[in-house]
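Given as structure tokens, the chain that follows is alone and in the form predicted alone.
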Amino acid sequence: MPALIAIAPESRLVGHHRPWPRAVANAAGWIAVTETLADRQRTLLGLWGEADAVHMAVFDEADGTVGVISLEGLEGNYPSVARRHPPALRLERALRDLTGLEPQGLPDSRPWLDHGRWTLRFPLGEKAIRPAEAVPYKFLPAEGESLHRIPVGPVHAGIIEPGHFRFTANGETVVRLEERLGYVHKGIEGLMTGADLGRALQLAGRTSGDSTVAYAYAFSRAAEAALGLDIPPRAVWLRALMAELERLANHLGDIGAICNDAAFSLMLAHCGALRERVLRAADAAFGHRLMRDRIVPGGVVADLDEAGAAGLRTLLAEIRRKFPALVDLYDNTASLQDRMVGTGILVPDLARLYGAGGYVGRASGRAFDVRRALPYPPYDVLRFDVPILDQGDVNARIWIRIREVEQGLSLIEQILDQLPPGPTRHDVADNGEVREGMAVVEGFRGDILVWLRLAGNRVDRCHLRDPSWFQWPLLEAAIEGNIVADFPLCNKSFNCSYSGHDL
């Protein structure tokens, strides 16, 4: 990275127990790294801030390295990344809402997480006072003949989280979709400040409820990296087992739910039954259907006994027996294929530009999976394929899920076969030092990033980045030119997290 000033070794980031460089830059260095994003030399992994500093994580796909660049000692503003790199836009709007720092040259000055209902001071910065009155949110204009607008949400007909979608349509054809999110902002990062590791871990695991394992996994690895803590080998493998069970349950649920949005409820019923079997097996194995709070800094708090392992093997046999018939049903139902194939296409170039992870990116040709690109134990010794397609439509996103279900069954079996004996947790000692750590973990939606700074065993600052930050904007692009009635299919095929995004 050009024009950087190296920071003291004791403050260097560690990720996955190997050095990941963090450097403090001047404004010229910050801009130079921004240009590498604009030129597609690097991919943006995260952008966050605090009262007087901003931090940016970037990934170099050519050599598989990650680095963090920081601007510190700021006095109210910094050079905007989004001015040259659009994927940073919503991140910078949220950063400004949380800290009061102004991105100079920001193309869109509207608030993002703040809906004009917050307190007078910025949650993560005490330097500025908010205006007392709420300013109405102005949606982007659209010009042309015979256009009309369709507002949807934030309250929806189904039992889902709130988000507003403003469609501009010509007849039934969508000309523009604009999203308005932030309705379920919980202030998680503010609540984490000053919290001990136990409380912060609970908050991390509740960032997005369907990814509670992945968030606890990423938070724990970041904390362990900061503390220089190794965990027992058995805990390493149990964590991966929980992560694969979570991925399996969510993919099965999504396949059925997408088909249900095409009025094919039979798939929802069968996939829902298999998902329920996964949740019950997880409960029997680890004492909680969602395995919440089972992964902690230092290891895991729930071991797997013989009965739990036997239940998981029975689960694998059942899914392998029933799932292929469901795949055939999906693939051979002409009316269903008519709704899925060619609908909601995300072109590969946009997927690469936004660094889209998970099934969204892999269905549009971006071969990125943290378990392979930035491997962490035990994935560095497990055998699995990363399925890739380039059609980028709803059908491709379903097929990526189907293939990942198949890979997940193999991974769970490998973990059960190789699970080492021994303890499952090491104590976390308080050394009183200020240390930083970062981890990137593959959740079912894609890559989840956690960066934190610890003061002893208390969190001084923590940032959690959901893959949905880079997927929600792409949904706006994918729906363009489709009919309004296909939005539920496109939306569910992306299945972005409201809660994980809104923090």
Contents of the next structure:
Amino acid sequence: MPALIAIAPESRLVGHHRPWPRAVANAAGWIAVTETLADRQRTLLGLWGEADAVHMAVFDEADGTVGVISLEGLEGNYPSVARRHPPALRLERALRDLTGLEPQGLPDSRPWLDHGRWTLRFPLGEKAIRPAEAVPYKFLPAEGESLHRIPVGPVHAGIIEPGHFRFTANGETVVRLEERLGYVHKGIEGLMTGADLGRALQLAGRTSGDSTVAYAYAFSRAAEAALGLDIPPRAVWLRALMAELERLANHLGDIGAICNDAAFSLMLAHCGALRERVLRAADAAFGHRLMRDRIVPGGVVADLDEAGAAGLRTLLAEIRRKFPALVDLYDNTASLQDRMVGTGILVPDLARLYGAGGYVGRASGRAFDVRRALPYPPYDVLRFDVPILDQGDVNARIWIRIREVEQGLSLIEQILDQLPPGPTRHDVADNGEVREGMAVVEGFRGDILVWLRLAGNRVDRCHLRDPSWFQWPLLEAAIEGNIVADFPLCNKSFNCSYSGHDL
Amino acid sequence: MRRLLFESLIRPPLTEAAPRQSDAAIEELATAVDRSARRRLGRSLSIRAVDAGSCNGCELEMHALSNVFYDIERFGIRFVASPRHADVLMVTGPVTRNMAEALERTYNATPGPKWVVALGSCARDGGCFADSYAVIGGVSRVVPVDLHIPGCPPPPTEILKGLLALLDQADKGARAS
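Could the form predicted together with the partner chain be given as well, to go with the form predicted alone?
Then the entire complex follows, led off by the chain already shown.
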């Protein structure tokens, strides 16, 4: 991070932070880095706090470097990032709820995750007693003639997670959507503090159920980075295999579910059958349909036997045989295309500003995939394309998924072909030191960041940043000017995580 | 599309035979299903899913129940959009403090006779989130629970077993009375 150091010259590097550097800066240095976000030289990767410190991870797309900049020894406040860079807004509102640190100049004084119902305030900071009465939440105003409001949630009509959507509509057209989240806040980062690696991994794998592999993957890589631990080659490849199976299952499920939201249930039936086959093959190969708790610091706990591998090859053949007809069906059904094309457009400029990852970013022209931008093994030797489109509509987000299903099939085959033999797990040694590690992993939804500080084998502080943090706000922008009836389509095509976001 | 539909006609269905009911569930339910309720229900169940704080894993397996392999609607069981139409609330997750009121309200909006199924290990006792400042605990801390289906998440077959036991109890009662 020489460039970051140059921007914040008074800063000092932290010795025990891996693999990317972390620098402790003064307020001027912090503000200077904030300015590089505001003028788009860098992208915000994450922003989190402790009782008296804040940390900001930034990514330089030009030279592909990552750095963390921190303010330590704070006395109750620090200069807000969102004041200059809106994508940080919800992160800072959450940071304030959790630590009690006040982001100076933050344009929104409302709480975010704290609904006034926890047993205490500031769980990650100087804990305080919560006020007796919850303060009512004020939604943003929308003014004009003939506007009406539609409140939706937190309990929704389908089998989905809870969140509240406040629509302001003029007739059928959405004028403003405001999200209110935090309903499934479980206090995962609070539970992490003081936990041993085993329990922390269990919590990480339950941050967002559909990305349980990706979270365990990211957590394990962060812990291994902190401890300087190598894992056996076979484990490296098995991890990628599980991650690709998870991506495949989720994309297949999403393609069907989005079409179903346009009342085209034939796609859901066929894609649902393929998704079920992936889960069954995963169960046969790794002993759990979602492959939960299979990746651990030091390696993996489930080895692939010959029957499991044969099952996966049968799966690949089955999907290759059936999927092209479904893609044709999607592409040639005029009534379906009529709903998808041009609906819920996210303009590329916003996707870039927010650093939106996953299919949301890649359908709006942002060519970012962690497996390519910050490659980790075995992706450095695997061949794959990162599909990019720039229309930014529901249709584009489906096509990114379709292309990624195709890439996923090829990746799984390459992994099966090249899977090295040998042990699958190394022991994690306890050296009793304080060490920090960080990892970014590409989940099916986008880039998952995990940062942690270990004291020996116990977690001192762990932060998990879901890709949804930079996608949820963009859904508010994408829906504007669409009709209320198209919201399910837009929402499902984003498929942001509630649990991963609320933590 | 015509070819796909035609193939569906000539190929054998993917749908699998119903699983055996879960013995543990039958035992738990024996006391839960009262006679008048059985008569009104007959052999169908409308389920309203409520996520009270889950990681979303249980929801994925609940979705799977509707795919062609499990085809839950053949048993007369279906998921409905409103608690007003529901016989069963299927609740997942440790109940978070931020969701407790919504869960309670959903329960109150469901007309009797009604049952609550707590799905997944977290719904039983809060699971690995039990000690958090933001979590109340298992579903029974907020609303009365008639049936627990454990697992993290429980596979579709396990959910189906529990629900079939619920239906069967209801059905038996209807004939007996």
